[in-house]
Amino acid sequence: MTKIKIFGLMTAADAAIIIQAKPDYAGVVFAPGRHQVNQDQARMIRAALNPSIPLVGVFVATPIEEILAIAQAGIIQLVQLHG
């Protein structure tokens, strides 16, 4: 079976796009790039979201703590590795 995720998100407007497509993940990108968003943008995405499309954080060579206080917060739902 194949899953849809549309990653690059970086506002709450651009949730409200996705929404509309109803991939089955959505994604924002911590790490350095024209796309990374800060915990406060991704934190707005994740409640502009519908609650059924999860959200995955992509971090590049970030301490584990960062990532887990993130996903403890509820920000994120799925963590994807790069580096």
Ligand SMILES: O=C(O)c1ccccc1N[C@@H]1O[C@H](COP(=O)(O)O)[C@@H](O)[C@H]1O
The other form holds:
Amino acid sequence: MTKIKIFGLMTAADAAIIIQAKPDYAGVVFAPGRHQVNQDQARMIRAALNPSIPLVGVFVATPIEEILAIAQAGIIQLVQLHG
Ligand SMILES: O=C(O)c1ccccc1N[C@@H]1O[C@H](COP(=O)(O)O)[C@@H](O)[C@H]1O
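Show the other one: the form predicted together with the named molecule, since we just had the form predicted alone.
Starting with the chain above, the whole complex follows.
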């Protein structure tokens, strides 16, 4: 079954729009680039999202301890290791 992820959320306002689209997943990018967010931004996005939409964190060459800390804080529900 096809699943849809909308990624690149950067603000709580983005999350409010995403809720209406009802994707299977939403994604935030912690890797450097134009979509990059920090933990505080990601926490606000998580809080603004519908709880039924899992938030995926995209990481590139990030120390596992940092990824685990973000996941264990409940900011993201899934980890995407990119590259
Ligand atoms: O989109 C980004 O800014 C980004 C930056 C660094 C790593 C991953 C990024 N996005 C994620 O990668 C996929 C797209 O991958 P590809 O371009 O097809 O290789 C996208 O779905 C985001 O999850």
